[in-house]
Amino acid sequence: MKLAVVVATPEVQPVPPVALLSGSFWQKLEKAAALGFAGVELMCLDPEQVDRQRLVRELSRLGLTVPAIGTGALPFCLGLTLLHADEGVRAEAMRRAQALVEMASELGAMVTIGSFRGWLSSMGRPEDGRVALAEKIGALADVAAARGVRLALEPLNRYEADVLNTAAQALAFLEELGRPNVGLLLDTFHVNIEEPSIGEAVRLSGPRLWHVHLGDSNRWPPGCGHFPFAQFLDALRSVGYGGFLSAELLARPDPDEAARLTYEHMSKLLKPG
């Protein structure tokens, strides 16, 4: 397992509050990759404003990897999500969803769906969101598997989204779904508040699950609350995930000391032995 903070890109404004590291675009690289991080996660909101290469060759020259590319800065930025009463907005979502997708592509990254997915109640009944998230979900995978990428789905916990909010949940939607370049994204924080038993959510999820988020309890860095990362970690190790843990988590006490005690925290829990 390699250890990844999420930086938002340059155009991402006002810079979401889950996105860590201080200065410009290029000084975040930079200090991922002297705490010791393996990647950076990028929030982005429109990859046409980024020098995508230069940004192939500042990874190259740190030795970062792009695990994923997050879609959470469009509804936090834009207001824009798959699910929504308006139609214009669904449509703008996709597109820039698919706008991802494609840079994804480019990168050998993951796209993942936490929040932009919408809320069920935003379409009527529930069964009629249903359909439509089975609806929008489905079409951009098969854009995304047409270029190789793979989604990861977030479950959520239940004060924000109405839809999806355990591992259990997620994966039933899954096999509805049929799409096998769609997988799991498990978030510590939704887990300490959904999941009646990490372990079970951990091995229920097995090879669907495709990466992970880090925060505590508290949703800051790991060691400031009561999550218990060594067990998450041995959970992980038995169904033998080899992906990425990203920080994503508030910006306590600030953006760089999140990000160094993330590293700090969970390095050493990584140590063999």
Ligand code: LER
Contents of the next structure:
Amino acid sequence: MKLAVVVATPEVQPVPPVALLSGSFWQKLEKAAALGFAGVELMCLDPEQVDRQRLVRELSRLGLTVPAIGTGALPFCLGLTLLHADEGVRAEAMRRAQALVEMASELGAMVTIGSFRGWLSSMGRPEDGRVALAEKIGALADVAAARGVRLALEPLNRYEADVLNTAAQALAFLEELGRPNVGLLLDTFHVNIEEPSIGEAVRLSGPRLWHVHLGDSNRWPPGCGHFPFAQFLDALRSVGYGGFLSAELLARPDPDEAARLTYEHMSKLLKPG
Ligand code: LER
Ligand code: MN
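Switch from the form predicted alone, shown above, to the form predicted together with ligand LER and output its structure.
And the full complex, kicking off with our chain again.
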């Protein structure tokens, strides 16, 4: 397992509260590498506005991987979600997501789908919302598959989503969806709120678990709340999870210190013995 940190690309304004590190985008990459992170998860709005040649050069120079591109800035900054009462918003959300899939294919990254899915309640009857969600994610998955990209669907707590709150619900949705390039992202902050059992959520997800977000019970850096990270890592080891653990948490006490505290706490727990 390797550690990553969520950073926002330069065009993302305002920076979402769960993206870390301060300074210019290029300074954030430098800082991530200097702290010891192996990866950066990019929260991006518009790949056209990112100097992707420079990005690839810098990632290679710093030895950083991009495990995932996050869609969370699309709802946060622009109010764009796959489910929405306004058809224009739904269409623009899909267009943006496809652009992120293209960027992900250049970087060998996944694309995450968390709050970007939107609310069932915005689509009228819940049954209609669910059908629309499956259509949207299915269509995006097909675009992604053609480019060799995987999507990671994230269960979110009940205060942030009215569909797919737990691993079991998301797995049932994946079963219906029938797209092998869609898997799961578990975020410890949401897991702590919704899952009947932390270990069981991981074991249930098993080989469909492709990505992890880190945040303590209060969404502060690991070690600043009461989420049982050691127990969580044991569960991840028991299913042979070898992916990234990506810090997506509140920038407290500040964006640099939050990243440093996360690295310090998690790297100790990951050390063998
Ligand atoms: C939202 O709380 C979250 O965890 C993000 O990963 C969603 O896009
Ligand atoms: Mn998350």
